[in-house]
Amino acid sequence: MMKVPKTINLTDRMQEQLPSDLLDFIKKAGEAAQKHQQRLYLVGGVVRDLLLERSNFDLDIVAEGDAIKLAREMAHLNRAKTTVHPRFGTANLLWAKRSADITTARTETYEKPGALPTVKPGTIVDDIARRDFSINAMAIELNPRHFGEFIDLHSGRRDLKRQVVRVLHDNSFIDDATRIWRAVRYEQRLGFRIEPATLKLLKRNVAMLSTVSGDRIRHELELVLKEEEPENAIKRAGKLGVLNRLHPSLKGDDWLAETFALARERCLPDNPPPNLYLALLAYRLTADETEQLISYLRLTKATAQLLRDTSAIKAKIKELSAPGLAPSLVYDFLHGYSLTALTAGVLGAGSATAAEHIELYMNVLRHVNPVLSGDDLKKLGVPEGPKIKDVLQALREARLDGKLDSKEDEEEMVRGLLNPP
């Protein structure tokens, strides 16, 4: 095997920043690898964030050898749930709210732009070389004799100090155009800048996003929407001509930034669900444009319905903006839509009155139901069939509009419906 240059030892840094249980896990993993005459490395984002002194407890581990065999051994020690992917020589371990990906070191080749890579076993040198950016192309050895030794073959540490995002080779965005979205995401998350030569390559190869499936683009967008302030990446993507590759009518502007910020205020102390951000991102699209975005990103049935619901609520904003609207009408306008779509409607309405009506529905009206049940109506003489539903609806409307206060009021109304004057 090619001799890999060593520079510094990060054992102390790992002891300071990693929880004791994760540190114990990687030490035992290194010992298990040594026993099987394998070399084991911590790689990727966790190494980057150790150097940046940022919290990152998602372990990404590479083995020069049989990663799946090693993963199963570690799973037994930690009573972890294991998911394996033999085709790629990878395994995921889940235990006690912790996770680790253990992967066989590999080399990748791309038959054509946008294609999934052809994977072959390789060395840590090969594995690092297939990474997206220099700041993600660093490793730490975990074998006992060399535990903590830092491997930096592509000047990632230098780029961390320079605060730049840099690709490893000129064809990086051609091989895999999803790296364009990742470059923007890392730049904004870390407060870095895309290195000038990399930025030139990105702009030159934006059109290569058309070589990547909508599923893979959707995955990258979902990761963006999980960021602390996703509007920063979306705004940058808009300026670089990346956002309009999702749909030409999408905008990463001040309105979006302000609305995302309002969403965070509303959802405190938790972050907004990514699907709420997505609904707001698509809010200003027409119904037809929304369908185009749904189709391109191949959204799940539930997410597609959320975007359709949001679009339908937006179409009713004019009616909902009428002052003094009867509560029963508000109920009729909004009944059946998801809470996430309704929240998007409040945030995007642009009308205080419409927002108040939606809030009224969410907080009060949707919980209003008649006291009488269908069986009660039958006892009062309402015939079975559609009439039961009609009477229940009439009772709810009367309740919503404050015309009924008790069970006795409802019974009197039913008798009046059955025996009109």
Contents of the next structure:
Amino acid sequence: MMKVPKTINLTDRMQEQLPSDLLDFIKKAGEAAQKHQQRLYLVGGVVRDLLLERSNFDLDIVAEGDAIKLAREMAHLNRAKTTVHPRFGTANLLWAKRSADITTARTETYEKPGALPTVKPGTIVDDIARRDFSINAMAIELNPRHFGEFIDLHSGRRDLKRQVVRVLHDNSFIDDATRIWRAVRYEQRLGFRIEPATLKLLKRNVAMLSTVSGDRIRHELELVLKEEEPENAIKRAGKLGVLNRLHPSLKGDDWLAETFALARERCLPDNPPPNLYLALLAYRLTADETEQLISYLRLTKATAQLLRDTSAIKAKIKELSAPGLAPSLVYDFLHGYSLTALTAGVLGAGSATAAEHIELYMNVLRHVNPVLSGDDLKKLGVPEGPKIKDVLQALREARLDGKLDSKEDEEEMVRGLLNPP
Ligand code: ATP
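Let's compare: the form predicted alone is above, so bring in the form predicted in complex with adenosine-5'-triphosphate.
Below is the whole assembly, all chains and molecules, this chain first.
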């Protein structure tokens, strides 16, 4: 007698792990899809994490057929904020701190390595086949009669058990080399290994990273820097020759790991902002190399400024390492830089004295201001124009160095400046 494959049903697992409102959401979505004779599936990271018993409440849902109509219906039911991309057949719903992506099942063909694929509507089988790794290529059906049925066409569950990250076909990294960064990220996040044949393909195709736009690489790097311990992926990327495709001078070494760990300690109870990690990653580049990284990754103006500020602070570490520096000098060295750049300076300084000076600036000196205002100075007889700014600066410097304590001290100093002896 032929053996009928046993269907695995993950309803119990979903009931245990998903908050009841989300379970309710996917059930209703399945019912709505059924009404329109569509098939609907939960896919991607949330399925992987259900099986790993890791919490993940970012729903990724795929519909065979028009996803947008369905998304609008679900948005209406949940009073969700909806962002729709009709060209891609995708919609994102946001409600009460919840998020769901609902997309039309599609098939992708890659005409040129690194370029975005040509996309056509397809079936769930196509949609699964376009995915990066077997562990991200599992699905759960949501239509009422098949609710909870597990679809695993690429042995994702076996790979979860074997704890490996495996591509679905040999051309995967050629089609889309961002998957190289993704493989490293999942491997390190989950404590898995990149499966041996996949690792061979990865190493063979590292050069394909140059076929991908800086924007797409930046996006993957941002995802790395949002990980709990990004240094693990950066270190591994360093060993695989992936990191130096970002810039040949970047290093994923012990210094980086220690400095990232210090950043975490410092930012408790929160995680460090990803940009702080980025500033530390770029810390040891020269100013020219920093510019090269900025333009390759097409960083935003603000992020580019952060890297430039960090580089400028690093250039002053030697001066800031002098013991007993006058506070007004410390202020002059550090005034105008962002707090994130200053924090990167503290962490990267490699000099306790320089770090103390930067901390002093961050905690105390940057808040020091004269009591007298520009108007007060005018009343005391300082002529309008640049002189006001000069006097305010002289007052601030004297305050910083502890030479003035009160409003009266300041007034006396102003009178002294106006009528030198
Ligand atoms: P998580 O880390 O929890 O998986 P994520 O934000 O990294 O979340 P996304 O980047 O949002 O995951 O991707 C969602 C799903 O889309 C993945 O699980 C994967 O199946 C698929 N995917 C994303 N990027 C690619 C890619 N470059 N190639 C193929 N599939 C991809």
